[in-house]
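As a starting point, one isolated chain is supplied in structure tokens, in the form predicted on its own.
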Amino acid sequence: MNSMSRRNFLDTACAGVLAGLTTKLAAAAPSERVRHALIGAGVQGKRHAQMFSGFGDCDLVAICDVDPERRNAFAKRLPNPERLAVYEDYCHILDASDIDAVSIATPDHWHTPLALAALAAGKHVYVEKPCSHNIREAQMLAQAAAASGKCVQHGTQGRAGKAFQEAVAFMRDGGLGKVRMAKAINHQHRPPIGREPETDPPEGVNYDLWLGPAPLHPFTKNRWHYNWHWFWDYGCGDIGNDGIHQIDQARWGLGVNLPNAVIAAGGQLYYNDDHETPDTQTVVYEYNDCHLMYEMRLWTDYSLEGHDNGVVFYGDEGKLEFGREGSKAIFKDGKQKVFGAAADILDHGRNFIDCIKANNPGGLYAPIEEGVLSTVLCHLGNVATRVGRKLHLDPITGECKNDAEATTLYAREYRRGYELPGMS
């Protein structure tokens, strides 16, 4: 997609959404130490701390989190517990003049909306994936950040591993003919959640900020710590949980964006608990000259073509691997190119903290551009899995043609007093 394609396509959201959103430009990025800040305590916030408290240019001065038992506990196992701010609102690390960057590593329906605070307030933002909770959000939260000129990297750290680097340039350059169609894997196996009755949120927790910009509903504990992922009003699944990581990677080896159509199907065959979610998904992105499709089955604990989750490529010469094993090629006459291991994410986040430091949006691996449109793929596959029809799209916008259901699900509605900026 070139830049103008790409301008159009972020242009499609209402120009007036980010009227409200006054971006403070920082005068110069910090030159020795950056100062970091991290909202969400969960499985990923705790890789987030101990990896940007590990290096030796980076200070972990604050962490953010609703649930007092987890923030507390949690601060306590961090280095240098006594001289860490610890909050229940972010807006404590947001109206700090001495942050430099913040991680946001919430549950997916704030993403969005504190990523574009924390611009707002000017930091530098790490947001996970994926970085929004519907279409929309991602269109407005690229706007955002190229408005800023902040560093905005996207938590698909596949991008920051070397060998994966290398076999995409490999890919590129020919190295296995045409490339015609890359296979997208997401297999393993996830346990049932049961049921769970509707009581009162753990003492302490401010259940309302938790909830933030998604319907009110009685607390459950499905509806909580990490099961969240598993309700529309809060997650997107596992195709935005962790299918990301392949479809992205997926997308970066073809070398596309945003396709012409989507189909798709999914369901629980497995489930039969409080999930919303899928357990079983199949999607197909279709483009001018090659497909992107993507498995998932969340009821199985073997792999597909030798992989649980990973991606494979097919071209005229052979197939090409990326799994957590790293990357090799396999061509056709049974020789061998192996590239070497997987990405680790201490590769991703030194990425972010050098961008930083050298003012360089520019050099990060998964620039906020990127991860928006492997972000709206997967809401392009969960919509067309929740409409049961194909979807045809404009490839340059994203916009679905001629179906207003499907386009009903490219927004949602905000709880008042969380509206996104412009929106109130």
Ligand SMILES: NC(=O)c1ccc[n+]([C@@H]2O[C@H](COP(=O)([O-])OP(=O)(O)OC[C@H]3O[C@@H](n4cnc5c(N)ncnc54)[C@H](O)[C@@H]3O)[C@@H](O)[C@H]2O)c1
Contents of the next structure:
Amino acid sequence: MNSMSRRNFLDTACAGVLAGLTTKLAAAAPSERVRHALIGAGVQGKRHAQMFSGFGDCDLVAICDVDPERRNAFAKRLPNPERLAVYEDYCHILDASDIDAVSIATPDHWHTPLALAALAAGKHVYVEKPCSHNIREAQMLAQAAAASGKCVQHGTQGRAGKAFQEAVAFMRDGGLGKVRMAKAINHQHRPPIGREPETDPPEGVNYDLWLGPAPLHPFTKNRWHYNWHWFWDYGCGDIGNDGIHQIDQARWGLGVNLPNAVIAAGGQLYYNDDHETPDTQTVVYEYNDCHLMYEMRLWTDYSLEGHDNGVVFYGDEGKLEFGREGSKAIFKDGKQKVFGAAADILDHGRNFIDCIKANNPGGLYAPIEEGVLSTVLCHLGNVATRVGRKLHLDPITGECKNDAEATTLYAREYRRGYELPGMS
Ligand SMILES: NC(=O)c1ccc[n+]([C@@H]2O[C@H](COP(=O)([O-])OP(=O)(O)OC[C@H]3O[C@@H](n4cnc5c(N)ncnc54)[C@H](O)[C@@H]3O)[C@@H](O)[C@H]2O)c1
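Please give the other form, namely the form predicted in complex with the ligand, since only the form predicted on its own has been shown so far.
Everything in the complex follows now, all chains and molecules, and the chain you saw is the first one.
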């Protein structure tokens, strides 16, 4: 598919959304086996491929990546490589009528355009977090997913697994008394990235397709695999990278959606390199009767708080800690109640396949409407950090009151050939 037809394809996907279509795309009857494909064969794509090719009732039938080294080396490592179709261009995957579902594990600037196109092509979608590059895209994806009737799982796997589900139920039943604050903690040591000169892209790489909707910028090693997270054109900083897991769990535990106001501060207090996004960030989300705080440091090691990255919920009877190793409540009399270990991505992927087979989007652990809300919280944290003042919001729509500069950051411009209608 050339870039012109790619554009038409996205136009078609979004025109349906904008017209408010509620017609469900023909829902495929749940089959015995799900035929799955992967878009983006990087670090996380590898996890997806191993996971979906490891389930007994799912066949990984195709992968694509714009980097030939990654897609080819990667394909060889999978079981039955001879049965796997390998492409540079995702359009081949979307065009294949016998593919039921796709994983999207590309950089963030591609997430929503690909998810919209996949839904328009009638696929179920597992989209990595954050599901969008900005707030407008998140809103658009929520509408398209609801209109499609397809299973759209968000890559925030922190809701999977019985232990955390039980801990949240315990807290919601009043186990900690009145809970008025949750702190989402993301502190870890991420090494500086240095400064990289502009060069030609590696041979054979389709850098134009890697950029897709993002502005044309000369290639540098830092604006490429993984380190793209730290550039606003492609990523959302670490709040959208790792912080979103803790923010999603905090929002889930508190049982809240969008806040009334957001206060934030952040910047480069530690790195002196190509990074554009903050290495230090603090955000407070104000709700009617509680606060959700996000605290990020990318220059201290794990475990300084006594646990890995995690969430602490504070009630007037005690606190509840979520960490990767598990969760426990600590009461004011010193007693403790330990919940089990955290679930991993396998439970999340399994849940996706089960919901596809049962034709049951309502059974997803991280349905996209929840993923969208947590993604919007991350974007709001970045918008408030970048404009440097408190944002006052309509908590139903998420619109910013009387702040044109902040509202501009709700969207981005799209490179010619990759526009989303109504978005540029
Ligand atoms: N849920 C989790 O715990 C978790 C963990 C790690 C990463 N992630 C998410 O997974 C995504 C990928 O992260 P990563 O660390 O693997 O990044 P990465 O840069 O290593 O991999 C991304 C891959 O996508 C490819 N790509 C880019 N544009 C493409 C296109 N148009 N078509 C096909 N392939 C394209 C790149 O060439 C690259 O190989 C990110 O959104 C990240 O936030 C989630």
